[in-house]
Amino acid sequence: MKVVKFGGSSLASGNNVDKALNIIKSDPDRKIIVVSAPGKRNAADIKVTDLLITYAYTSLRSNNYDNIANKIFKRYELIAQYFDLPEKELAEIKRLLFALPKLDYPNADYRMATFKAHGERLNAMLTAKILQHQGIKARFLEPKDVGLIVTGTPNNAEVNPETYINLKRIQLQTDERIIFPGFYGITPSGHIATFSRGGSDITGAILARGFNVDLYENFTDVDAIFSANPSIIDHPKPIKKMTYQEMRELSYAGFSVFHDEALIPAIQGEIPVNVKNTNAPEKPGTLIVPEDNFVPQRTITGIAGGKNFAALYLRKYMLNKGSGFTLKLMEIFNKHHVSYEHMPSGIDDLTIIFKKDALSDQLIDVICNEIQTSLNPDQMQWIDDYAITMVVGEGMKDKLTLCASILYPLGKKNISIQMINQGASQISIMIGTRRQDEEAVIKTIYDNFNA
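Single chain structure for the sequence just listed, the form predicted alone:
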């Protein structure tokens, strides 16, 4: 049995949905289908999720929200018309969509989560109706039906372990397809809460683990996961097979195919993941597997970079002899709910690396002021111009000269290295540079190892 997830670009129009349905029908093992909200049909289009966010804000400001609601409904209506689905089949979808502003919500965050989640919820309902119209036995199920329980915050939920107990109780008939909305779950009190960015991938992984399937197929709009960003490297090599940990490391730094949290349920359940192209389902794509018995074919599997980083450099003489400095630093971060990414250190100094999207200018100033007052560092510098490149590969283990092989070509190009850090797993090397050098770093490393 397989769980199959389709992204928003794969479900943006009737023609795209038709391709997805043909994929589903071509393999009887594709039993559990996770759908995203309809994405962009072209570069100038707007995702349904973004329209729903506008709908949420518009309906707060005034009662004149019919235009935006009708615009959203039209997206579903056009898909239904492509399949000659009778208009009466859309009545429940329209009712649920137009009822959103009238529901009671615990607070504004739950309200926004509920609006956003309906992109997936309504699309799953529609997909099930289309399959039924075509004579395929399909059942729409959603989180409240199966007990997909989440905790956390309304727009950044986390799956509760109770979910996996609940999923084991769900009886699936041998001749039916289950159509399930991605992106959200139900809180213990019965409210909708959404996962973070890439939430439908997370839903697919949860169901794959919960139903203990043989394979989780993730259909998107690329043939495979590539060894580097195609917008930086011309025709990078596709990755045929990689490990969970390799994917996690690369996703963290910038690979956009998977959210870096999305694989965790599949990892916990040891479910292989196959990333494939909806437009070319016959191609093998990329298979992501457990580390056990994995034999790497290359030293470096992939290179990824991200420019959305910043760093705080601190110098305190005799730092290595003192105690409590790092603890006080962590207490300041905890007080302001700020998480850091990495903290490489020396005998007198350390650098704390952050993701920029978690910080505002005001928060940066507040944190720096508190550090100066309570820790009195000998030097403190905020580095806003920061990028991180991750070089990842199971084949990197025990390669004694690898760092030299990576850094020497960069030095020849006068690229200044701000930080280098090899992970404890030995399958990744992190390189910190100025943002303007990030693409040159990726090109240089890629060319050196693929010559």
Contents of the next structure:
2 protein chains.
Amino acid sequence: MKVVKFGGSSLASGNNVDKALNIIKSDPDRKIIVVSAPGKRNAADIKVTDLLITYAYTSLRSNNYDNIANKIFKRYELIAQYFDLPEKELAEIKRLLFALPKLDYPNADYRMATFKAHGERLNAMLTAKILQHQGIKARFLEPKDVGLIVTGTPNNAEVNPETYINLKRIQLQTDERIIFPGFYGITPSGHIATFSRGGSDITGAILARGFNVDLYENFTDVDAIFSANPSIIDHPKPIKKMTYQEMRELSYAGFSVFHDEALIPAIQGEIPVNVKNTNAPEKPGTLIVPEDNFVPQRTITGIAGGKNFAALYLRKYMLNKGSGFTLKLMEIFNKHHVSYEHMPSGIDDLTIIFKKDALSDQLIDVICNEIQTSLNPDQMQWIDDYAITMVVGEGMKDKLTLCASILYPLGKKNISIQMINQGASQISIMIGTRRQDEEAVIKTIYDNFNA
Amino acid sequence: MKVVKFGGSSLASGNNVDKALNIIKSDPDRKIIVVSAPGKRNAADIKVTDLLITYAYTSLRSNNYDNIANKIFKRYELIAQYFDLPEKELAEIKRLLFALPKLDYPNADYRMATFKAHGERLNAMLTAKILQHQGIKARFLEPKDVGLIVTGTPNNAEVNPETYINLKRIQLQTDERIIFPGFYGITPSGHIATFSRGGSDITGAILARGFNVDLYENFTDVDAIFSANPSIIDHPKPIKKMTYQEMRELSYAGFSVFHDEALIPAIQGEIPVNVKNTNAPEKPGTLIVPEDNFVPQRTITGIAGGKNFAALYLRKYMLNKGSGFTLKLMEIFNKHHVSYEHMPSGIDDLTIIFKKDALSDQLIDVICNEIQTSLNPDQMQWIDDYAITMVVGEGMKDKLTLCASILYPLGKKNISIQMINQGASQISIMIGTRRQDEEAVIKTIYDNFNA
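Could the form predicted in complex with another copy of the chain be shown next, to go alongside the form predicted alone?
In what comes next, the whole complex appears, and the chain from above leads the way.
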């Protein structure tokens, strides 16, 4: 049995949905189908999730929201018409969509989560109806039906382990397909809460683990995961096979093909993940597997780069005499719900690296002021243009001169390195530079290792 | 005006004290003399400070402590006899020494601090008397006379900034020498508290800053600070001149010539420090100067290695989602008064590096148990044999290929590198290895760079 997940671009139009349905129908093992909300049909198009966010805001301000609601409904209607689905089959979808502003919500965050989740919810309902219309036994199931329980903040929820106990109890009929909406779960009190953006990958992984399937197929719009970003490297090599850990390290710094958090349930359930292309399902894609018995084909599997980092440099004599300095720092971060990424330290200094999207300019000011007041550093500097490049490969283990071989050509190109972090895992090297150097870092390493 | 500090080995015997006094007398600028307690006269000898610790314990258990007190007094008496000092001049020293068990102390820690401090206190008194006996105008001054105020724990105190205001008020006569005991200060309530072991260097630096002298001469038993440990490298090069920051980074990992904390007051007062040999005062020694206008003579100034580190490896998926993980960790460390040195992190893991002397086996167990309970890591490992090597040099700045050139030969020698930390200061590279590899690391880097 397989879990198959389709991304938004794979379900953006009737034509795309048809390709997805053919993929499902071509393999009886593809029993559990996780769908995203319809994505962009072209570069100028707007994703249904973004339309729903606009809908949520518009309907808060006035009762004059028919325009945006109709625009959303039209997306589903167009797909239905492609399959000659009778209009009456859409009545329930329309009713649910237009009822959203009238429901009761615990607060504004839950309201937003519910609006957003309907992109997936309605798409899963529609997909089930299309399959049924085509004479295929299909059943719509959603988080409340199976007990996919989440906790945490309404728009950045986390799966609750109870989910896996609940999923074990679900009986599946041998000849039916389950169509399941991605991206959201229900809280213990029954409200909808979503994962972070792109979270349908997470739903697929949770179901893959919960139903203990043989394979989790993740269909997207690229042939494979590439060894480097194709917008930086011309025709980078596709990665045929890699380990969970390699994928974790690569997703960290910008490999956006597969959601950062989605790998965890797959790892925990030891479910192999196959990233494939909806438009070319015959291609092998990228297979992500457990570490056991993995034989690396190359030294470097991939190079990922993330430009959206910032760093705070603090200098104070004897700062590591006593654990108090870092404790106070963490208390300040925790108070403002700020998470940091890394904290390399020298003898009398400390650099704290953040993901930029977690920090507004205002928050940076507040944090810097509090640090100045309570820690009184001798020097404090905010570095706004920090980039992190990850060089990853199971084949890097025990290659003791590799780090030097990676760094030398960067030095030759006058790239100034702010941080080097050879992970304890020994399968990656993290390189911190200024943002403007990041593409040169990736190109130089790629060219030297033909990664 | 100069502050001159003599270490314990420079004052261990009458013969040594004579050399020290000749150094003082040869330069009228050497006005403020900071003395340590008499050190070892030979490898089998016991330092007076260690005798005083034994005295403190012995006198706690019984009134039968004359033996150890006499043994200590004998050390001062022998020095006095070398200079034909009349026996009556020692009466005060003997009285103070034998009175120690009878004084009132706030607690056992203050008692220990007071016992230990008398090694320096009595030696400064004796030295002043010898100079006076030789017809030289000399005055014994101690922390309570000048307001050298300390705060913190009784045996690991820190200077209070008020000290510098107090020192500004002290009037020195032009033709007198001040003999001042190192190692201790007085608390705001008038009790003796000591710096950490070897803290006479700190006293010298405080006086150098407080009296705003031209030079702080630190006399010890080596010709200079060497670019590497002479027990690992045959005849390493002496360092003629280096910056404060270079010295800070080198002392961190085991350059024990000059006390780690002693540089701070010198830096704050911008007082140059000259480390010299009591037995060869004509040699230039090592001059430690501010960074401004410093022109490095070589790429690498020195290589220091510290074997006494340990590391705790923690692995948990998504550990950096939220600042809570590190905060809880810091709360545990703070609760047990444990300070950490560095905390390099990967995507899902964290290594915390400690100085071993700060941790007993029992404390390690307690901390690991608390981490297991409150943070529930997926993996936790204690690495007991961690070593840190520091490669330091102002000349390393802007040498962008240097890090690669340092690492490559280490890889060739099959040395596995656990951590690389290129400091934000850009004048040092920190290399973490297993303890057994540390000497090979130092040798390899030294040989390659002829440091």
